[in-house]
Amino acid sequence: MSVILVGAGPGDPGLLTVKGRQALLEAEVVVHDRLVSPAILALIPPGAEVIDAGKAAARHKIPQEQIDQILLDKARTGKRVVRLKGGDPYVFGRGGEEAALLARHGVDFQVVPGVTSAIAAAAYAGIPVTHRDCCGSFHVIAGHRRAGGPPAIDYEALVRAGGTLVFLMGVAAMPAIVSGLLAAGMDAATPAAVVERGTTPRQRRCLAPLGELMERAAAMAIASPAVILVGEVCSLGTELDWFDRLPLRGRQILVARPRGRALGAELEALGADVWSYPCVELLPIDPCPAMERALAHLTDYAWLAFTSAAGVERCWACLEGLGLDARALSPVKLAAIGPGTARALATHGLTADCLPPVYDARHLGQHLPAEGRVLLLRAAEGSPALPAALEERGIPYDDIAVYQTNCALPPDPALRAALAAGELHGAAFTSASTVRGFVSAAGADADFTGLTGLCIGEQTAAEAAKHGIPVRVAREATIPSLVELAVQTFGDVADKTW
């Protein structure tokens, strides 16, 4: 029996440990709360239960007693069980309580620090908590008390104390603190912030005196979650401020494949609210004949050719249900259509001996060598300008499809609103089947004009222009160009008036 407290951080999912992150992919079990990243609910493996135990203000979806009664019923089922909490457990985080109960019922534990919003809010709204020409401590208090009602604080104490104040979970309780401070003594003057939602890509950030915190809150209209701090560093917020400038902040992009991958996380790490939103299904062809014979026969080819990191791992899988290995495919050279399907080719110890210049299908029939047969692994619905390039330049192949592209997803409502409401800067579209997926999810006659396609290469944005949505396109056929896109399309116009 065993279970692990983990903390999933403040909001920003590259907050997660290392060894949180790996307490969640082995879990059996997990037992979460409202405010964990989406991001980080996608590590938990496919076959785990998982339980939404999500509180807001006065309003509990599982009370903390029934709570306390799932984690010790499935510790007992011998699963592993992982508890995934905002923050960190032991931050008013009530870590503390499920450990106690745990321990009186003998079940052993573990804990995984996790970092807090009482500094990463902080940081993100470029207030150091510390700073050795302002304070020497910092103070953290709950801003709501158990039972309701305003919070039991010694505000004269804190006064006395001097250091950075830190309220966590305080936003209904705001006028009763800034009253509570301004009573015992601290200066009207002091520096003052609430950071709402901090970490994320829609963080929000207020400066203020504090006399004046809680009416430019209001004016703001902030709400929970947020932080409030008060103290003079939160005078550092503007010259210290990096996360604001980030380029892409305040842009919200469609990235049309699953999160996870390299395009969303560093038009992320760039400040975009990034919606990964999967605009194709790969359906392997399984058992596949024609691909097993043509493996089994290898000393037939002279070339070996990749379009895509799906056709390498279906080699891959095939090659291992033949009881095969990497040394099967030493009669062929290797050729890959771009930089990402040479690194699926990388993870198996292969190199690729060719790489068009330019990264589409029709470069690469057109740069691969007259040496004799190629074998042609890749989706059923693969660019026919590969093929035409080869049959142009009298080089004999033999096209197999290894997998299926299925691009008709069903109308998505909330797809639609995002549209109609402008609330989708641009959409990144690394291959015309994400177009054909996307055009499918929104409807064919939902109104693009007001969304800018970001896509890969010509035969993408052919695509999405056919369906009406304004395109740019990128000046290499590779992941930085179509993020170095995004940032010529929206840096220096991003909206930076929060």
Ligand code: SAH
The other form holds:
Amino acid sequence: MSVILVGAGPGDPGLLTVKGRQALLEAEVVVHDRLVSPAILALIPPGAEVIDAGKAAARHKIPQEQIDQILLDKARTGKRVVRLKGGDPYVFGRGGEEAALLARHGVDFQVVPGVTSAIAAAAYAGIPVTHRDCCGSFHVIAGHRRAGGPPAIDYEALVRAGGTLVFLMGVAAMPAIVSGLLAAGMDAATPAAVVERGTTPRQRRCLAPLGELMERAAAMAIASPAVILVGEVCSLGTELDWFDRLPLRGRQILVARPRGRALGAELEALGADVWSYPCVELLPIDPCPAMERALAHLTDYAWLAFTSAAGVERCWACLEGLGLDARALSPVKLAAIGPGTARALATHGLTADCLPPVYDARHLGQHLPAEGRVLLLRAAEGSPALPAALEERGIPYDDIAVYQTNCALPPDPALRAALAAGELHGAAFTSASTVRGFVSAAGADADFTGLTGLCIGEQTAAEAAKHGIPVRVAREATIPSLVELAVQTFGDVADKTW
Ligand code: SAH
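Now show the form predicted in complex with the named molecule, given that the preceding structure was the form predicted on its own.
Now the full complex is given, and it begins with the chain already shown.
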């Protein structure tokens, strides 16, 4: 019978701790708050029960007593229960109350601290909460009182302490906080800041002297969740700003890739607001007697060629099903369409013997050495350019479909609305099928003109152009090249939105 109280961090999913992540991966029940990012919730195993304790039903949040009861009931089932809270569980998260409740009822618990917004939102806004030159302490203050109404804060004591002040839950009470500090003798010229949705792609910050903070924040319509910072350190906000300077900051980019998190993660690290939108479903053809037969007769072939990591995985699963391992592949040489596919081979201890100079189907067909029959294990909808190139060179081959790609996605009103509102700046396409899936979800009549299609290669770009999507093509067909293209496309624009 135990519960782990886990801090989810302030918003950026990368700020979840290693220990917190492990707890989530092993959870059987998760009770979470409102401010937890979807990318973190995505770590919860599919079979686990997920209870959204921050969910507002008819404008009323689940009352704390009910959350307490849920925690006790779930703990008593003996399942691994995670209580997931925004930021740090013990910083104004009622974590202390919940832990005390568990202790009172004899339920074992552990605490995994989290990165608190009090420090992290400031850091992402270019503000270190302490600095040797100007302050020796920082103070984290609840900006609202339990029963509502203005907070009971000893402003004189805060002003006397002279450290950085960080107010959480303070947006509604901002007038009271500002006037309280001024009345207690704080200089109206004291640097201050408000950071809204800190550490997320939607972060906005407002830097202003304390005396002007209200007006400036109101002009920007700053809303909760936000932290208010007051103190000399806020004057460093311009010089130490790093987040707003990221090249893709403020850009919404859809990643249409069916698998692999690398592309989205790299774009996010460069500041993009990534919309992960798998546009293609990969459906294994299983069982696949044609592949089983071919793998049992590999001496008939000189080369085995792969055009995707998915093809490699299907081949591997089939070998395993036949009770074989990598040694079964010794009669053939291995070809990969590009570095991603070569990496998939490498995870099984296999090195690709041939990669074409340009990473696409046509070039693979043109550069495979003419040494005998070629076995192709790829998608049913694979590009005809590969067999065509082999035929042209008189190279015999067997083209075996080992999975299908379904790109007939149902129309998605949210995607259409984002396109119509011009909110989507880019879409990254890693194959022609991802373009087809995207167009199917958006509707063929959607307005794509405000969007730039970032395409991995010529064939992908041709498909996008066919649907009226303005395109740019990566220098070479690799994920790093595609990321570079995104930076070239969006990196220098002046019309950023925050
Ligand atoms: N335990 C949380 C705080 C919970 S109280 C923590 O350690 O961060 C909720 C308040 O936290 C909000 O009203 C807001 O002031 C602050 N907050 C939470 N997430 C934030 C974010 N991403 N950006 C700015 N403030 C945030």
